[in-house]
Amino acid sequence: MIQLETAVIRRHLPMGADYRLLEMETPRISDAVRPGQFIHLLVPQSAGLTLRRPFSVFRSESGRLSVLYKLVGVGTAAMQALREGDSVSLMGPLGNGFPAAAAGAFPVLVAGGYGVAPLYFLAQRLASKGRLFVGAATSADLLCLDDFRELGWPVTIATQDGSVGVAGLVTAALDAWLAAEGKGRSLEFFACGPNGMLKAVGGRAIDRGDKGWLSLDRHMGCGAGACLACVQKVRKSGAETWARVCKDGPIFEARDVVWDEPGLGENKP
């Protein structure tokens, strides 16, 4: 059930130069949210913005909910001013969330940049541990990896500038692992990141005959499925149709997504 709740800021921490961790006391939404769902936050009115901003949930426990965000525009710039004790309006939980991993399947998590956020929440809740692959442009874009390691998840890193881990796209690191350790195993993929990465990971899942759950990101207006601003072409019952990412997603199985954006490739993970 979608709820409106006034959340109180409890922590607001820098996570490197361009990223922030915002922790809020929001007991009703925190108790209800599942991995892969998101919240809609009304940014401070000083920004002069009317639309809420969607954020994946990074952590939810003990009546508190945390999100990771990157400083990318007017809305997130205004959010920097939030301090402990301030209040913000939240709407949530929104979206469908990740399904539970199938019994006997080895979970493979693939993140691009701050796509680690919903995957960490998922890793906390999965019944069995798997492996995390993280891709980023540089080492400065790698976030919260020690949090995964504390859960007992092995982490493989790829950076496009070669500053940490494998040099190149995260799919190169994933392919090497699949060739060495993935043969003959039942895997289940969970991915969050840019579209090119999602398409690539989903394609690998399909080629192997495994499930691939993709967290899609689209510009959203209402966040509740009414405005149709975030539609995605999908396959349903053998025919192509349109789905609302905010309500019917944001999680879609790889076989259901129709990637028809011109020039879409394996863009920056």
Contents of the next structure:
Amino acid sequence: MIQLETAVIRRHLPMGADYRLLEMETPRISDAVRPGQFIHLLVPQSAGLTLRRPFSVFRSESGRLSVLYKLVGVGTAAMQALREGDSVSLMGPLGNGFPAAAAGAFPVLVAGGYGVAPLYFLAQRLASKGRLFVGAATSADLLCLDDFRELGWPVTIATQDGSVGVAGLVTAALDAWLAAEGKGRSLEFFACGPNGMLKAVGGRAIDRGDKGWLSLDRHMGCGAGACLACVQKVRKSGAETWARVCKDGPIFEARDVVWDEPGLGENKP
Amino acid sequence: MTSPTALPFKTDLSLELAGLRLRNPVMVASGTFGYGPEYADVVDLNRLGAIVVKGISLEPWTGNRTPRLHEVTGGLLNAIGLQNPGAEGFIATYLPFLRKYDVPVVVNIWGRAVEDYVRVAERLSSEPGIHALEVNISCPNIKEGGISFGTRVDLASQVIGAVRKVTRLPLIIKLSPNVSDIRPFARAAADEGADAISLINSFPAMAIDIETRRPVLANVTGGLSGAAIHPIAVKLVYEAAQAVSIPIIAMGGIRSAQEAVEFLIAGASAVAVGTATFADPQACLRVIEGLEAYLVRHRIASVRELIRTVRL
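For comparison with the form predicted on its own, please write out the form predicted in complex with the partner chain.
The complete assembly is shown below, putting the previous chain first.
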């Protein structure tokens, strides 16, 4: 059930580079939210914005919910002004969330940049430990690695500038591990990041015959399935149709996603 | 001497419009409230004046490619392209849900040709639980027709007259703002037997990404809605009210009771909240409460006394 709740800001911390952590007291939504779901945040009205802003949930415990965000535009710029004790309106929990992990499959989490946030929430709630692969442009874009290590998860890093870990895309690191350790194993992929990464990871899952759950991000309007702005082409019962990323997603099985919109599933230079 | 607070002033928000009994004059606008279930967790649908569902065509329609939505200063550009499950899909999937509520259900309909409008109107008219049809002759995002009906009086008359012949449901005609004079369109609706007109639909508009020099929307152009269009809508409602005596349902940039009251004074009998729902799903409820508070504050016994009362 979708709820509207006035959340009180409890912590608002810089996370390096353009990243921020926003922790809010929001008991009803925090109790209900599951990994992969998101909240729709109403940026303070002084910003004069028409739409809420969606954020995947990074942590949720004891009535408090956190999101990790990056300064990317006018909405997040206005959010910087939020201080401890301020209130914001949240709508949530929204979206379908990740499904329960398949019994017997080894969880492989693949994150691009701050796409690591919902995967951390998932790792916290998964019954069995898996492995995290995380790709980022530079070392400054690597987040939450200590959180994963505290959970006891092995982490493999790739940076495009080669400053940490494997130099290149996260799929290069993933492919090396799959070749060495993936043979004959039942894996289950969970991924969140740029479209190019999602398409590539989904392709690995499909090729191996494993399940791959992709967390899609599209420009959203209402967040509740009403406006039909954030649609994604999917296969359903053999036919291609639009799914609402906010309501029918944001988590989709790799086989169902049709990557034929211009610019989707391509790596930007 | 009695205290003025001893008897709280009571005002009446109810009214009859186009044969519909509304508990208040605040509706939710087509395309911004889905088909009913989407916001039902956070809005008690029984508190609304009416629900106007997203546009329905006879056959399912896939709509435009993405991106379909873009936030601009003071509003929103959209080019959804009227994606909808078609009449049968709506009847099977959503109408049973809507029938559980005690709220007038207005179905917005559209087509690419007069015959399409006629057939979808006929099909929906045979279903219980639909209380009125809103005929969309003004969508800016469909190349095949839509706005061309709304910007030529002869075509508008043709489609309204044809739909009128096949349904006994109250007919509301949704007008385009993209005309040099709204009055002939309002008159055409009245002359062809419409029970009410609704205005305004969104304005054709465009935004460009200056880094790529490409249009932001996949459809190149879209419809502008939200706060920015409100004063234009007030003017058009005012002008339409001079031209016709059938009721007017006004929409365009309502965010609070302020804009709703303005519309009623300008000549509307009811209003619809649209884009504001995205930021605040309960905007429609705030408008109802604010409207009631306004009437009490001004000691106006019924909202009906506010309609068409602009002082020139």
